[in-house]
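Single chain ahead, by itself, as structure tokens, in the form predicted alone.
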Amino acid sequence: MSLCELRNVKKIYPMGDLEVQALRGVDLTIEKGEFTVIAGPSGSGKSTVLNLIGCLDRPTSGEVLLEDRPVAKMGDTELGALRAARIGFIFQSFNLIPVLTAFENVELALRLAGHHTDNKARVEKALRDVGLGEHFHRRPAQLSGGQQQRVAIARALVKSPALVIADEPTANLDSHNGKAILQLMREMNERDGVTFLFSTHDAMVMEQAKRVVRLVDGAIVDDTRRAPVYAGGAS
């Protein structure tokens, strides 16, 4: 059973009197346990693919399936519950809640997934894993851009989702922290079977991917599976 699938998906965005065709009949299957990068130039449709797979948007035509279930047949409430429980999101713009501390931002992901008690140890571990063990009680405005990105990563990983969707997850991190985050994600992928789907321009992320799907002008032009080159050394 595939984790998610796009079948002949097209996506058109209206721009005044014009229409922009973001995806042009994309067919893509992501199996459980993949560590996949969606690559391509700006405007190629990478973020659109992530938004459709993450149920944040709907296609103009074609079909999106999650765990063999057609997304079009799910209501907003069912989709919201599915996202909260099964999908972790890492956005380039962080999307942290400014009035909440780092701890509270991460804990919120667990609460939305239905975990309302005994979250302390789990949240603290998630923040320590991304190198923020001393910043539990700082709000986003008290953190650097790289630190905010690491809070967003901890928030996505804390609930051990089936799928993590990451839009440029290392864009705001230095090389040291970027390698550490990728190492953490690789461990979750190999140990726990968490599926990772990235959009990135970062060569380091692409080198560690097990599969690279390249988009140009809304169409897949290459889909390559290969042995990753891990940041810590050869695989």
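Numbering follows the first chain given and starts at 1. Definition used throughout: the rigid core is the maximal C-alpha set that superposes within 1.5 Å between two forms. Computed from a prediction, not measured in an experiment: that's the story for all the values here. First, how it differs from the form predicted in complex with the partner chain.
- Here Q183 counts as shifted, since its C-alpha moves by at least 2 Å between these two forms after the core is aligned.
- In the core-superposed comparison between these two forms, the C-alpha atom of G193 has shifted by at least 2 angstroms.
- After superposition on the rigid core, the Cα of C55 moves by less than 2 Å between these two forms.
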The other form holds:
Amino acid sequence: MSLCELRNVKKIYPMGDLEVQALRGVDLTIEKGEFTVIAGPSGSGKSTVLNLIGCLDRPTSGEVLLEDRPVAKMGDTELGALRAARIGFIFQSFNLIPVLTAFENVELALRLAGHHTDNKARVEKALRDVGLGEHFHRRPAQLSGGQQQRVAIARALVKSPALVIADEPTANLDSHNGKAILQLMREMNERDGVTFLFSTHDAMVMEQAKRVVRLVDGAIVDDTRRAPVYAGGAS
Amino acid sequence: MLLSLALRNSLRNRRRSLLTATMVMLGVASLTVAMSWLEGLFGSTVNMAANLAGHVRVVDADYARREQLNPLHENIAESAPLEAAIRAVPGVVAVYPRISMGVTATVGEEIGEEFGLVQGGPLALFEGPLALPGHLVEGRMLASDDEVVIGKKLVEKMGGKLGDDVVLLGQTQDGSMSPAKLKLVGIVDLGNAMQNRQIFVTLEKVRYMADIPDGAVELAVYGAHRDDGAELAARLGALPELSGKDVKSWDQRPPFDNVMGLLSTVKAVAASAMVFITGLGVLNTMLMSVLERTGEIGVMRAMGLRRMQVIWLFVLEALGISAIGGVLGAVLGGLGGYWLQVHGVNLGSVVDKLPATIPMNSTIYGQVTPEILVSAVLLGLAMAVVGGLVPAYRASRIEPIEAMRHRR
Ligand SMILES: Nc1ncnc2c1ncn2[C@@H]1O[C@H](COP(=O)(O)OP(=O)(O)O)[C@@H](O)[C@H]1O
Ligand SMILES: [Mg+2]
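Got the form predicted alone; any chance of the form predicted in complex with the partner chain too?
Full assembly next; the chain just shown is listed first.
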């Protein structure tokens, strides 16, 4: 069973009288345990692919399957519940809830996923796993960008999702912090088998990937699996 | 979780929340003052009117039909048996036979030219429901059938003083001239000018003047509270002894049948206008918050927050802010109403032109009641719901994909 699959997916955005063809027939299968990067220039359709796989949006045509279930057949409520339980999101601009502390941001994700027991221990573990042993009770504004993105990773991972989707997670970080964040995600992938799917146009990120899918003008031009340059414990 | 999130959201843009709370506060405060004012304006007036008229009035049906003409001959010739029957009805506290008649009044021997309204009834009526002793400005209450207590306006017009002989000229029930000479023993101030043209005499005296020796024109019935009037009237109307009589509570008769309806309409309109206006203000500021938080709402939606929960999030926030504004507004408005209660506002000549059936004071005092304060706070919350629902609905329409699109 593949984790998720796009079958001949097209996505057209209406733009006034014009139409933007964001995806022109994409076939893509993501397997469990992968660490995949969608690479490509800006406007090539990376975010659109992630939105479709993350069930945040529906394709204009073609099929999206999540754990072999066609997404098209699910209603918004069912899709919401599925998203909450099975998919973790990491955003380019972190998008933490500003009025909640680091701890609460992570806990919110857990609660929305329907977990109500043992939350404290799980949240603390998730935060420690991303290297935020302290600062539990700081609000996002009191944390650096790198720390915020760590909280975001903890928030995505705390519910043990089947898939973590990260749209340009390092784009708003300096190269040092970006490397560290990526390192962290690689470790989680290696150690716990968490499946990651990124988009990026950062060469450093691509180096870390086990699989690179190249997108140009809404079409896949290259799909390479390889042994990544594993940068060890540099952080 | 939603509650704590809503609470914190309400604190994040303090200036805006303060603005929202202030709008609600001002709305609630002005409503409280307005309602205290209305309560003072009508509450005491209505109370006096109900006491003056009797909670329930029993008259002959023909009298009721031509009431304006005060047809004394359409009277209740034998009042005692009816009084007894009425007194036996549960809920009846007191029943008094009464006769009122128009007269001219003079001091000394001059020809009468001052108009006055004779009110005749048992002393218990004057001292109980009409509370005349409390309104005495000079002299004392009636002690015999040959004495009279008169409103101060009429005394002024007649140029009379305590101890003077007052000559009243009226008509008996069949239209004969009916003079009476009485000693002025008391002067009362009952509020407005028409009220102060009343002349109070004993039941025996008025029966003699009207030539209705054993009867009355009306029976004034009192229950425990004026608001029970209609219910009491229904019970009395069922008595076989009262068949052919007109039995109505004070608020079923003019002018209060109209006034009371008008009063609640005025209150309702004022309250809804205030709720609407303030609600619009709340709507405006809440809408700004929704637009500002599009990204994070999208994030929470992506993480599984349901539409209904988004609605709650914003409604709770609006409710929280408005509750604070509402309580402060009730306090502020309560103080304003209390000021009116202590100092009052003199309406003077406007009130003096009102008829005697509307016993309104020239100086209007506010009246703050717990009901007013509670309903003002509740209306403040209604403002929050009115103003919060639209933005909350807007927020609930934000799609999870906004989480990805949004760049801060
Ligand atoms: N909501 C939208 N409305 C209209 N056009 C859009 C929208 N989202 C993306 N596009 C267009 O679709 C194309 C692909 O966008 P996107 O998937 O965001 O690319 P990338 O993430 O690789 O930069 C671009 O041309 C972009 O302008
Ligand atoms: Mg993008």
